[in-house]
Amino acid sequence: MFCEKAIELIRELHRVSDGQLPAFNEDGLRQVLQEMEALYEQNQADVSEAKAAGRGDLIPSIKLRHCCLLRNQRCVVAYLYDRLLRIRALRWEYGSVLPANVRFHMSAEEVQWFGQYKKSLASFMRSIGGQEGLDVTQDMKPPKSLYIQVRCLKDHGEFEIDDGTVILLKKNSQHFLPRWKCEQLIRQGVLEHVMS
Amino acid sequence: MFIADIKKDFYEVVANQRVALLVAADIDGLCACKILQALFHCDQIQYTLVPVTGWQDLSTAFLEHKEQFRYFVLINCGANVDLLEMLQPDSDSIFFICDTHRPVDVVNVYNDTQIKLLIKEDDDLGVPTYDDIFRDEDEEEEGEGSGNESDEGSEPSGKRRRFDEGAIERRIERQRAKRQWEARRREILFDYEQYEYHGTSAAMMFFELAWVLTKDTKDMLWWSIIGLTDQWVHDKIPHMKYVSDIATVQRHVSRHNHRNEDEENSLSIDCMRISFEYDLRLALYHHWSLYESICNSYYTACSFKLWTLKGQKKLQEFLADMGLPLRQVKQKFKSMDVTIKENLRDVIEESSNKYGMKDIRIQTFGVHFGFKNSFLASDMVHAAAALLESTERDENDPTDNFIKALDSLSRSNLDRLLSGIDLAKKKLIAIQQTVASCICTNIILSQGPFLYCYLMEGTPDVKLFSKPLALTLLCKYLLKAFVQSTRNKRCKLLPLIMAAPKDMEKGTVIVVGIPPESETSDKKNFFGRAFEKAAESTSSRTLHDHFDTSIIELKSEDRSKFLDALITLLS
């Protein structure tokens, strides 16, 4: 049936849990472009005899493939939107380097796109905030104190904050320790947000 | 040395400093820890906590923070050995030591630059003077210098002789004197050191500092409550103490609840409320039901003498006699009938007399947030208990209990107290037939001065008595039970000696020893020094890892030669 490998992808991109990027599907979208593309010059030699043969019978057909074609290309886009938007949260979850098993799942117009994301969003955050501009990436909720306490759930190791000094993160420590600091691991799951 | 005052010389010397705390794996120390967590929050002190289940733990954990942390305090650790000797550490590190084992180790009191104890310093503590244990050793050179230097000085032959005889004479003397006074210093420390006991609670402790600094909270008040209340559960601390400290308590909470007088309706029954409760000493029996909780609690089983016959028809008279209809008193608590409960205190009370528990009710503290939860000490101190040492996952790594347990003291998580609340069910469950069983195939020996028990690898629930705070529940339990029902006089009042299995793999068992049961008992325990004679006359293979020194672990093969050991040691 047409169409099917349009919602195919819509469901691949359904199925991962949310804000996660699976790999771009290169060949799914292939065939739908095909599809699109033989759909399109069976409408033009139909459309061609339809005038020419005056035949009337045939417009349905043309109209039905004409609608296949819509879909198609609104399931495409809104693949390719979507991807988008997933790649944009990763900017303010993950900063501007990404894991590097995210950016393989990008194609390679993704990843410009995130390039040029990054900068108009670094140049913006450079225009406010005075001299040294302001990082909205941090703090995305209102913070309730200077400092957090935090639980280490895997060892890292040692880790180091603003003053210099040194912390070993051991499984199962706890810490108590600037904020921002801590913002990072803690999206990488390194360590855990306690609240008492 | 001992702190005078708290705040100055604790607080504020940590006010801007990154601390690290080494907390010890018990209840007490647990609510102490989070006392000075809300401390060092308020005042955005940067910590590191670091829970250590042992000696090893402390020193590895030591090693690993000693570059980035100058000061440490140890929470219930450290203070009876000598610390500096054990951690090696550099002449900057600082230590703050809140610790309820006594008797605190000589060096760690007298030294003046690197600990600090943060100990009350008339806490019944006894410890001998300074120069009883320490001796400066200049003075004897001093007089043997001047003993040559006259010697060269002098000119006939004559002469010197009689000055060497002199200085010999007085080089004897000296050396007299000296051997009298080390025989003597063995002697004090030997008699300082030879029972092992509790002091006041640490986060009783803390709660105080708190109190100084007027940041005492609720809260901080209410995990006082549990420290203490955990000293007496695990009969750490002596009847008398437990009292005089619960009216020190008293007096917090009074001054805490004075808002509640004023108007009917001043605070929301969201907030939380301390009350003083001479509630009755069942355990758990709020969320349990009446009967379960009678049968399991060790109190009321070994009056009624539960694992007999006899015992269980007593029990049914006990609840006819209160005229409690069987159904009531097997649903679940808080299902019960509204009318029975109202009176259920006194009646029990009056009910007990008759047969001969005195003292069913104890005085404690309950707390109530919210409409549905309300909970006692020692129901608490069961939860955090179960979760600190529960053995159902596989990977049972210490810290992870540490972890949940701790969290199981916050009001927010009361998923994971009351999942706390199930498994001290379960604990209290196995120790009560494990003590039935025991006592009934007679497994308990009499080896002379003192009772021996071992639980055999086949025994239902033997994995929870792997841990310490379980075996030593079990233990004294047991031993209650045992003077119950026996009729020889003379094992009355012998202590008892308890071995469980360990660890499979590495064949080892962990050996108990808890002193003889009495009514106005003082709680000392001298078998941490007998354990360590007894290893080191038999080289038994042993593992004195435990910061309570009673409790080793053993390789299995040399069980019977280090009870031999014992045995000849004690008797």
The other form holds:
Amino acid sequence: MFCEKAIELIRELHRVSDGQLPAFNEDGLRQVLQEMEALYEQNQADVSEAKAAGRGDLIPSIKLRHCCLLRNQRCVVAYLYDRLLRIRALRWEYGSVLPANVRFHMSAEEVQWFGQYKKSLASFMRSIGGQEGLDVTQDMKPPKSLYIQVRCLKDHGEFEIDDGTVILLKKNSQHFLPRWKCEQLIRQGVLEHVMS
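Starting from the form predicted together with the partner chain, produce the coordinates for the form predicted on its own.
Here we give the lone chain, stripped of any partners or molecules.
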């Protein structure tokens, strides 16, 4: 049946919860494109025959295949666009370096797009907020306090805060640190916010 493989691509995205990136389905995408090519070639042959022989009975099948081509096209574009939106959200969640398991699920073109998006965002952040720039990825939710209690989940090494104080982040150690300095490490899984 027409368009089944394209619809399966969309269903694949809906099965995975938001914030996660499923593996890029290159084989499924290739099958959809091959189906589109076959539909297009069949339409070309039928259009030529309809014009040459004056066969009006081919028009409904030509229209059906054309509608299937358009549907496949919309499904492929929706699949790729949804993946790009998820990758963009991952940049805001994890920062400029994605975990290896996320990167593994991306195609080469998506990795390239992520690099360009990362550079564009960094350029924008440098252009605002004076000489140092402004990190717009910090404070995704408005803070209730400027300092928070955090616990280190894994050894991270030395961590310097603005006043020059160097703190050693060792596993299971707890610290009272500025929120804006910790948010990135919390999202990366190095620290966790300790609720009192």
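Whichever C-alpha set is largest while still superposing within 1.5 Å between the two forms counts as the rigid core. Treat the numbers as computed from the prediction; the structure is a model and nothing was measured. Residue numbers count along the first chain shown, from 1.
With the core held fixed between these two forms, Gln149 has its Cα displaced by at least 2 Å. In the core-superposed comparison between these two forms, Ile7 has its Cα shifted by less than 2 Å.
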